[in-house]
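In structure tokens, one chain follows: the form predicted alone.
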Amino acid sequence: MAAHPFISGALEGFYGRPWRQDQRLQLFQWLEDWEGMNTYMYAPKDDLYHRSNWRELYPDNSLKELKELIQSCHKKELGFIYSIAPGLDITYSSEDEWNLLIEKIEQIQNIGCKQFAILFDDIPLKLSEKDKKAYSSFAEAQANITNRLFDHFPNSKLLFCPTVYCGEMANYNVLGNEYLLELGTKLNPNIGFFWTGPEVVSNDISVESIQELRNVIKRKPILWDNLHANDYDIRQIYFGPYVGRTLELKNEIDGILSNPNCQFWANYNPLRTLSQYQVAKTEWDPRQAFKDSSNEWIQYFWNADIYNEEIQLLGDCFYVPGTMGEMGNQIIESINFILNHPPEECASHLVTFKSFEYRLNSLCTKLMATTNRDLMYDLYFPLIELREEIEYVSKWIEWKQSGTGEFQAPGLVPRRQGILYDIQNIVHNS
């Protein structure tokens, strides 16, 4: 297998209901549109043949449409990687089980694929005792399973995922996690190497960071960006640029591949500001790109009635994580402010507040009427309780103004209830 060229692309490796066909198609001809995009990963955990029935060969009408999906990208001039996850219950030492994966790979290829990864992220750090006899260690047991196919398909390229695969998880000690060190010396210095910073989910990614691991995996590696995920928490959702990398970051990795959101339609501005990032050469403003990006997603939410400032306020209401955009930052502090002042002192907070709540609601109304009804259920949920917690935040302040009574809540009930967030209640009040 040869070495790869840098990458830059969608990853689709996220837990959770797969992308269908049309959407990755979908997805296909945005990446041909955009300059500095050449890459699709196959990985979606809940494949049953990618991860949890691995040993299994596709069944013909999974392997026709992955067929064609594979065609599909090679003809956009794509790069399509098939990934296989055997981690969970695979034994290293087994020739069964070797041959096993190399059957599968075999078929995949045989349907046009060259190029492949090998995942071993969220599986047990522990040998069984049959690899225990057989090796010294995780870390040579992986290597050596990884390098046998490297070699086994000279004319394929081959990536890697750890199981430590960020800063966390060597307790933010790179330098000296064992793990990490022994790969860097036992796995083959032309296979890809993936990583997604100091964090499974990096805000920020330094170039610092990545030159200390590359001192420890002795190459480059691939950014399997979390940065726009949400599958640890279905109920988030991200519509903000790609931020927190620096433009020289680039120099110290071999590409970068985003697992977005769940949601297909939710990525558009993810992936979209990736590819900006990927082409800028000496100046980066993601604010920017975002604004631009934001301006060509209107066209997807097929109602000409919605306007860009009400793509952009979605936008910056659900960003990235632990950050909103100008237009969120600015409700909060317009809401905090009127809960905590008298009236008489809130009133262009009052405006901001107004402003707010009336073109979200002429959003929401807008996108109950779209066409495009992926998008609009992709959307619904999160923007949905942004408006009942909009709606509650109105009649307080309607309250409060009036100087009369008790306030009586609405009749939409803002806080959540269940039994997640009765037990969140618990601890964090405990």
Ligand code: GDL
Second form
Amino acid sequence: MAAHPFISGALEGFYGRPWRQDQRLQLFQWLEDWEGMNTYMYAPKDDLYHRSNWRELYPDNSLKELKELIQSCHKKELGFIYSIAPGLDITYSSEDEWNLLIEKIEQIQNIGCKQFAILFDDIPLKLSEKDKKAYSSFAEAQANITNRLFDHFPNSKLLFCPTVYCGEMANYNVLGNEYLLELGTKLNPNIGFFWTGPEVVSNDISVESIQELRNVIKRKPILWDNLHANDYDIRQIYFGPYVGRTLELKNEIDGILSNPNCQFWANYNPLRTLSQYQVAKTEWDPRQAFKDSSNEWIQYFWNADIYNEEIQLLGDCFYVPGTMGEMGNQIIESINFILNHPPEECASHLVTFKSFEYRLNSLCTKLMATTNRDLMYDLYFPLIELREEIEYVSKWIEWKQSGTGEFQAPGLVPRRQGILYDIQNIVHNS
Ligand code: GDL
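Given the form predicted alone, corresponding form predicted together with the ligand:
After this comes the whole thing, all chains and molecules, with the earlier chain placed first.
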């Protein structure tokens, strides 16, 4: 079966603690409510049975939960893709391993799943001695087992995630990448093919880069979009819109699945704006989509005192990797200016800074009192850290303005210490 229709939705494919059952059910409600979304893919890296212990069948209690998820999706007319990641240690040529793989997929098929994915991301790029005798290359081993799966389950859709899944991993030479070229010719063209863009986390994905890839893999890819993922940096969180992809890009691909923040409640804007992008036909304004989505997000704070403007401020501070929203940029500009200019030139930037400090503190206070504790805990650490940093800068500015004595801010930033900071200090200052 081909990878049609266009797949669009959320992919739980990050490292760390998987989302909870009730969170997933909330997600399905969103996906059902939002036009343009039709799929959820189950791929939590740290579900033991998905990756590390892929050979083992799910115990009854986990299977029951998976069944509930599948049924809930189907009731809402959403696709549910179950994915398995055997690549860490599978022997591709072993019949015993093949049988275990089939048994596992049958277990999930028996609880109603009709779509599957086999993932080979983040694994060592080499074959075992036994496999070296059976296959001429890594690509051949993967194509072989994936094609076999496709044939074995003729009524199911199948997607595949390669080991080289972005331009960066092909040393930015996709056209010359042997592994991808071989997959292009050997992998059954009806099997979906994941791609994350030029990078693992791609700020921009150009139409040209995908056209180039299509020539190599001989099909349209499905984006595994890590734009809002934050599992690689626990101090980050992203509330910004779906950006860096033009509407034309949609003509070049077979779908987009967003692999967003580990913190479930952080994902309203990322996923909602993806749905807006999906339905946009001729015009796409991510900033407007962000504002509209932020206004909707408020209802989940369960706190009538929080204003639109405060939610946007929150989003602007934690936007997308490497980019802040308007208010985030303003505050950085002001701090930068104040730090580098004499106090008498800083009046307007001081106003910006003070107003930001006030609004941030007010937002934190309101958030601490919100009754949606689950959401509050999800946003807690990055927000508190930002508030502490601002408090520190504020003290520094006061001192600079006073023009006297030595700067003293006991117990603020220096409190952040430990092995990570020591290593970073050594590495980045050497
Ligand atoms: C990855 C992993 C993904 C992870 C993401 C962000 C793919 C195909 N795999 O490389 O599980 O969440 O980076 O850290 O993207």
